[in-house]
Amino acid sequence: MTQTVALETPPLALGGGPKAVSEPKPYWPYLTDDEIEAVRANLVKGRTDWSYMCAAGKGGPGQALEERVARDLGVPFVAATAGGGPALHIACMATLEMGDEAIVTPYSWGQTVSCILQAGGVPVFADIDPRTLTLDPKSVEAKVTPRTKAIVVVHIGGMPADLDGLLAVARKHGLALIEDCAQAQGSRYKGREVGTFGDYGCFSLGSGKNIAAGEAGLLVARTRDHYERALLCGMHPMRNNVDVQDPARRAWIDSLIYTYRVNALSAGLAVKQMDRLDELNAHRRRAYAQMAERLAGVPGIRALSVPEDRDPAWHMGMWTFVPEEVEGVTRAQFLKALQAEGVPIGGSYVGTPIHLRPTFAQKKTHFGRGYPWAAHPQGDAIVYRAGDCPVAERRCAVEDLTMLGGGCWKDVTPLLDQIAAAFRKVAARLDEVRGIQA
């Protein structure tokens, strides 16, 4: 009778053992030869057609990008912008006046909230749903006041928010809904792509996003009224003279704008990359699902639970550290052990929740003199405190993990297998992990 002998788990890499992960992480952005040739061809056209070098007016790759996105999303109005931040800033300027309130998440990249401030609005922070990490409609409704004018929702990491719930709050109180889709191009809610539900949808085509066109963005508008207000906030008079139809608005066409039009060369690259969006997102979805399957049952790590009505495109893989399953191990120790094994994993994407950062503790911005809070009747009484958004605060302090995202996750089975092996290795040596100085 042959006796089976269990193989001992190799020592941790921090303890001198071999790294579990040797496969490289996919590089991003990845440009195909066809995409590079498309940019070259547009440069040649720029010798005789100004619109291929400058998107101040209509025509050229800027207009081609807008028409392509409008067709793909089934929306009537699209403006190509210099980036996702400019798109969001335009939407906030078109919606808010100085001292108006906008309800927003504290769990995001800071630019989401800075655009409210830059438009003169006062951010009011609502908490997140612990399952999806997106705005909780119940928390949002509790924050509505007579000065609230907008809800700014972030589809963080590509996870669609509860759009039905948020739209119900917006309609009940007559609020604008602005979707920050910078990380969610191609994500779907109830079969429909995000960015098409709110009054404005704002997308980023920056170098790290699902479409990587260098620096570019998109602003989707629900109605012509929203569209024309947005154009006056960020587009060149040449463009506005063509697209702004309302006679009362045409009187306001001037050069007093932010130069937020798209770069024509980036627009041309984005048009070509749109051909690959569904394919790239399919790779991202598959990689996250395969990684979640491999890590099921491994203590200390849990994939997000995706509601049945949502289909995230996973610009960034969001994972949860579960300290109860690895008693005595901190997130910092867990991360240090995994990173030493070669796992491409990080801690909190957000870090300090936005409402607890110095700008909000001191209520100081580039406006000076206490603005925009000084334009609010209760400006002095507005205070941002720890405990205002307990779910987001715990997420950032204890649970947040990021892994997979950005890259072209195609044919990565060996890498996923090695990452899973690294997690099992660390889980088998928790006593050693507890001794890590982190």
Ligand SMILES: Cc1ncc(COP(=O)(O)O)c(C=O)c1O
The other form holds:
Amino acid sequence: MTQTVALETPPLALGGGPKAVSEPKPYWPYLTDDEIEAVRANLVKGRTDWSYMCAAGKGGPGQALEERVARDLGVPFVAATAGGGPALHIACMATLEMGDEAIVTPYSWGQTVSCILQAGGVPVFADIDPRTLTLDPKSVEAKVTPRTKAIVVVHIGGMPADLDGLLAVARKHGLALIEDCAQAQGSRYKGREVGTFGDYGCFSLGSGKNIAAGEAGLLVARTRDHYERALLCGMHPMRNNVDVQDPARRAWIDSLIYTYRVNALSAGLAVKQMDRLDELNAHRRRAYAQMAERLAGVPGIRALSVPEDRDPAWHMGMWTFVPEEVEGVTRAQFLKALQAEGVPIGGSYVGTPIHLRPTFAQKKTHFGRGYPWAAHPQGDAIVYRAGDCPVAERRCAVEDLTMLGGGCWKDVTPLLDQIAAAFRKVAARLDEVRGIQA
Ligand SMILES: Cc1ncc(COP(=O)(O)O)c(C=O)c1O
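Please supply the corresponding structure for the form predicted in complex with the ligand (the preceding block corresponds to the form predicted alone).
Once more the chain from above appears, this time first in line as the rest of the complex follows.
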């Protein structure tokens, strides 16, 4: 196949031409002077009030963060944690017993699944919806067994999952729903913030996230019962002495705990940054929409088509490589050409789908072979194979492209224009792209 290259199209950067993108990439995290000052002020307050240095009990920035999030999300129970991973671990400990099954996506950051293993649960993988890349309720329902106790869903990249569909499966079979919102602070489903639908909502406030507070997280609990169970697993006894009210539970304070409380300095930073969350997310939403507009009709790449009832806050821009539109060009060649032009683009964020990684192929964690499958009556018969989740597997192997996200996307029109020009340049020189060693 040959292609006529318009005379005015400059040569590819890989072929010695000028790079299409010269604008700097947005930096993240970007802390304002006010946010830095808030941390300093909290350190000074720490000279007279211990809770400003240590979030073991109540008071100080830890409590202020919880109250702020409870108000913003309209939820009654919030515990600030050391990170999104700790919040997920607490939620799973409070939900699962050894050998219980939890249905989960293979298309995520590993922690979405590790939290199940860490709580002694057996992960069972369901496939994703090709439109939203989040758990497909039909696939989830097909995986339910009498041993299933929970569904762990991730709103990957900020894209809200089909929460009505998942809640319907959860209610029908009496399962808990745990939402991994680490990448979805400010994303909405049917107008309501994610993390407020399930039994637990787990957020990350790590520095790469939409609220960048160093290292921290949030656990939202649906009822007082969920909240108290979670507190016993992951919060300091000083707090539990105040917050755990159930007399039968109080005997278990300080029995088996992880020190998963937030640190006070990160909490103080997070409270202040909450003031900017809507604005920062608006930049992310605008940047994705403007990029999608500019790339409409450019061969080889497509934006996700967002269902009407979802409003992703785009922690990470997810795009689709369409090989049929750039016949004979592989994703690796496409990426190499674009990256040489200066486009901040990568392949699959997930890489190897989680069910195909060694932990599952060998059924071996660093807790030793057999854990936690040994606690499941049919544990030996559980196998994880290629073909279990075909949509997720194809996304990772062929279709995933990652671009935008991880930055303050304010006033980036010139950068978006240059990125679009880079795509058009590559599309005009596909014959050369086919020859790239990648
Ligand atoms: C989907 C998802 N879940 C969980 C986590 C863990 O959060 P943290 O790093 O705050 O522990 C992350 C972090 O990147 C994540 O992206």
